[in-house]
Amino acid sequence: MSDSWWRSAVIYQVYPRSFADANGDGVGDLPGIRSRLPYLRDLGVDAVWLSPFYLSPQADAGYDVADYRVVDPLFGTVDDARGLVTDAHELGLRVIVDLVPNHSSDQHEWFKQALREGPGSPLRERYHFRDGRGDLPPNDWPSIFGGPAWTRVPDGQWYLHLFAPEQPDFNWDHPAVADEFRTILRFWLDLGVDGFRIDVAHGLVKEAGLPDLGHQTEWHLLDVGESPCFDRDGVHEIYRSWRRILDEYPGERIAVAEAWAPTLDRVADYVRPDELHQAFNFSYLATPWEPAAQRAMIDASLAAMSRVGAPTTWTLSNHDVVRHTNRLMQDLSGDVAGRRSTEVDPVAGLRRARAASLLLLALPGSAYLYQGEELGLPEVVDLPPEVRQDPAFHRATGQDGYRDGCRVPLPWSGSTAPYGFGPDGAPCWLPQPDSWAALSVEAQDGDPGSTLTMYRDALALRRKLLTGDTLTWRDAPAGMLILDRGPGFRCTVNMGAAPVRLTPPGELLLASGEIGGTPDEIELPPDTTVWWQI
């Protein structure tokens, strides 16, 4: 199993509505992604993960699915999806698609029929419909997006939605739900996809009786902690049944869990040998940029996954968190994703983000990149209220609508918006900053000092030099981390506030920033990572 592709793969997240627009409507689509696949091949990633493109009213950017076997016309057709997979395979790229099993859209036919048929309907048993407590909801659970997790329907019953009211939760105790998702898995596997990213993988099973929390009036996706709504032991039998399906198909089809659990050991339970293949390491994503904290989290992560024989799956950014160009410059105490992102010094933020990216790519295991991080894109923190589309932004409490800032469409070329995102200059669904002209693919391509060039070089070196699961820490001056990977590779990171002088341990392969000093004694600036061949 040590040579399985997914154990060390670098997988690139494409957020379809913000990647590339082929038809000029201002929203990215599958044909647009197909046209840019050579860019991803040249970047050097192993696979592409596509966020949802299924039929959806788009109440939560496609995470409210009305039909899991139909592509939303906003993004294209099933034939477009099939062609994308074919093109990707011809370029040596694998394709992973999002699966949203915790909830459907309220426009899913099952839910609409359940509403029509009323209390006692067999279709209502496929969701969580309950009688209330007088005029109060059935329990005190809050929605991740703010407000109560229950909505009352005209006949008096209430239904559960841990996210938006347009996203009713499935009842996974009902056998029809499990049967349906097994057929959905097979539909996309038969089409040729190489795996699934499982949305809210920790949320499918709720504690029997849906008991009150009794202590919490709001929470956030990234820090829900121990609760009767999430990380119940029953989810693991679901994933064992899915693993058996994945193993029926050739080519090592995989599944990666978006599982927010209270401890790393609980996360590791999702990737036991007969369950899923990967689980995002969100604990690392929330770790401050400080040597002791970073080293402790890296060690704890590797140990937890080693216990079950799984690789650690590292990531620094995704479509739900503030980009790490901003987040790593902020105080994360009590706010693990930097939810309330503020302006940061763009030069300092990019310098730290580049250093963090090279550290992540030096670690054993698999790595996930979020579109645009290879361009050094910052979080957009000044979007006007009228353009925001995160459903949490429009509710009284919850995640505060912070997610729009990392979803602004990519800049590809040109000096003015939309920077080649679409074919005819149509405005994007979210506005791009004027400063992004200098960050476009065109502006950075061929520039040896650009972030894009750094990522391309890092991925090429990683593929060539970094093998195996071992990591060895070396003694390091204050403010620094030094680690070795296998024979001949060393990563040196200065996380301190002052430059550090050191003797080069070997040939300098790659640096996240400019290095001073002499060939015999270099000066490593703050927030700088260097890769060496030793």
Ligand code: BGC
Given for the second form:
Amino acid sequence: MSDSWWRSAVIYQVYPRSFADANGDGVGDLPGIRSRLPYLRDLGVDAVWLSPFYLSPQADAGYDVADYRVVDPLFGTVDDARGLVTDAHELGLRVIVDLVPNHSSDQHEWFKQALREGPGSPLRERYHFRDGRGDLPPNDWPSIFGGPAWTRVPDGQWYLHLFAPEQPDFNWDHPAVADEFRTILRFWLDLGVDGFRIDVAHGLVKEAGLPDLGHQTEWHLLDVGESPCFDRDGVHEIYRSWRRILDEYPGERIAVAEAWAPTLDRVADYVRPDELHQAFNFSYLATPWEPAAQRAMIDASLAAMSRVGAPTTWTLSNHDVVRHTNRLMQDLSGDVAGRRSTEVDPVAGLRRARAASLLLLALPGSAYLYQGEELGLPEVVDLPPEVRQDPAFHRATGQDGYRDGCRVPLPWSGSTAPYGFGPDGAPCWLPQPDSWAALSVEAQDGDPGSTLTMYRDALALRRKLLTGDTLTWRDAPAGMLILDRGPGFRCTVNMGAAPVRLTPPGELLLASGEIGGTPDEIELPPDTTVWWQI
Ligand code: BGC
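Having seen the form predicted on its own, the form predicted together with this ligand:
Let's see the whole complex now, leading with the same chain.
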């Protein structure tokens, strides 16, 4: 494995509860993931990022951690985690785990102690406990999941939670919090993990005094703007200390920030040479499928990250946003996550998603894929309220209340649910649609026209041909983008509504859809991307 593997790595997000279920309880688990690692090796990814699998009451699907060094029995044991990492390494895959430092679960021992000890206790200082203003909370901050960011405890004090009430925010000014997370990092590094995805990396430090906003607002995970509790300068000192720890370990262990900052330059601050390695490029995720917007965002992303010498990352889907099979078909103004997602024409949605994925995989930097996108899974938009589990769904104006639709368990094989997700009989924690038999891994395996085959081919070609860091734009007809990567590789994308005729620039390597025309003049249909050797 070469140095700086992460600069161009393709990293696949596994959402453990929805990937593969070994014990038949309807929820995915670590042994299930372990059994499917060869699938990920064959897909051609470099690394796997696992969303949280730690001890948790699951108030926010594991992003509410009660013990950072224990695996939740729902998912297995620490030995399962160790075995998973060992197996992955034997297959040439790296493993990145999620770290949730902004908040714990309300069932974390520290929080339970703080509640027991009462007002004035030093144990309350590891969280943000305050007296209220009469019957009102200490300030006017809203929770990202809806309602106020404060909950009152029986002794009258309030505690801060930027997310659900079951997720109290740590006070990062307290040295015990910083010490604790340094030892948690070492625990997982010692176990062999290759890095961390830092949850809410922009949220740890709050402005001193927790000042009022002074106006009514809603905070969205994807759009927090300027605020007293996000992207404060103080977070960077934390990441410098973490970088020193990561650098003590052999093999280039990395950290990737989930940092929603107001500008790309502010995001780049998280990946300065002495801080974290990568940051998610949510600005790109939120860019409409339109050539001028895409080109401008690609250029701006590359420029911002190169200023600090970091690779750019690219992603189109994750467990918090509507799958790009649906999202790219929608008008996203004011709704970058696509949370008001509705049904879209599945054929058109998949065509566009495939074109977008091939464009993304042609870009220089590191690509993050979300489980199931290689199968072209659509967002599930018709889950009945009684099966939904996203905590925000059940809180009046919660902005992220529609995240269940991208979390439905994967279809692996067979013609009826659970489609090989787990042993027959146990219903999945979220029901799979009846139409998913045709989308299963088994159904797509070996089919030259399947989305799975396209991803496998793309990842193999990328590994072989797409090594350079340079991107050069070529003149393109209206509606199109044409880019070259290093010598010998060209990517053409038709984002327009009409087919475009062009002379093939070289040998066709891979196409996201059917190509028409003749060998001398091909016809590129709308929403189609082609890779060429030139
Ligand atoms: C995670 C979400 C989670 C939130 C609170 C996010 O950024 O990706 O799934 O609900 O942090 O931990």
